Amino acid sequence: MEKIKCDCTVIHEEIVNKVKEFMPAEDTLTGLAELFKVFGDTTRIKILWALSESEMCVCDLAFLLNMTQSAISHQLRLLKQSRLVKNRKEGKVVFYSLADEHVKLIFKQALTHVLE
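Can you show how this chain looks by itself in the form predicted in complex with the DNA?
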């Protein structure tokens, strides 16, 4: 354990206080992190990307990603809880699709960083 306030922070106090003042609410930042956490998994990224091309059922995704249907289903539940995908039922088949256009826009922005 150590003390929090260094000498240099005292010197920088004005800047630090100004930054603190403009920081978004704790909830907002936590929410941001939670959203990015959902994007931060290869399986979910692939699912989201696939759904950005076309709506698909669970076993389509399982086949496409070469994974068990169970694993896909678990991830889809997570994605739905985060309001990133929605679904509709047609007989025994459940089709999933993107909830809105945000996903594509976030992808686009992030790709510019990755592809450099």
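Which structure goes with the form predicted alone, now that we have seen the form predicted in complex with the DNA?
The next block holds one chain only.
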């Protein structure tokens, strides 16, 4: 495969300045990169997919994914810290669901892209 390289020595200042004007702040881009890191784990993706279908408790998720409750709890903690998942208590049972519609949209869009 041939490497593509730009030999141009001219900076297109108008384009660069336009893009620079709308470039998010460094900490915002860092947050975005961190969010994508969370999506970079197959177990977390399985949990997000399951929760995009229905809220579930740790026991349900562990059974569905054939994993220990401890392993599921660890991943849910990371997903919760990243504000992708929320929980609610019903008696002694804690149910998890996607944090909001944005998470569902991000997840479904990514899945659509992969299936193209």
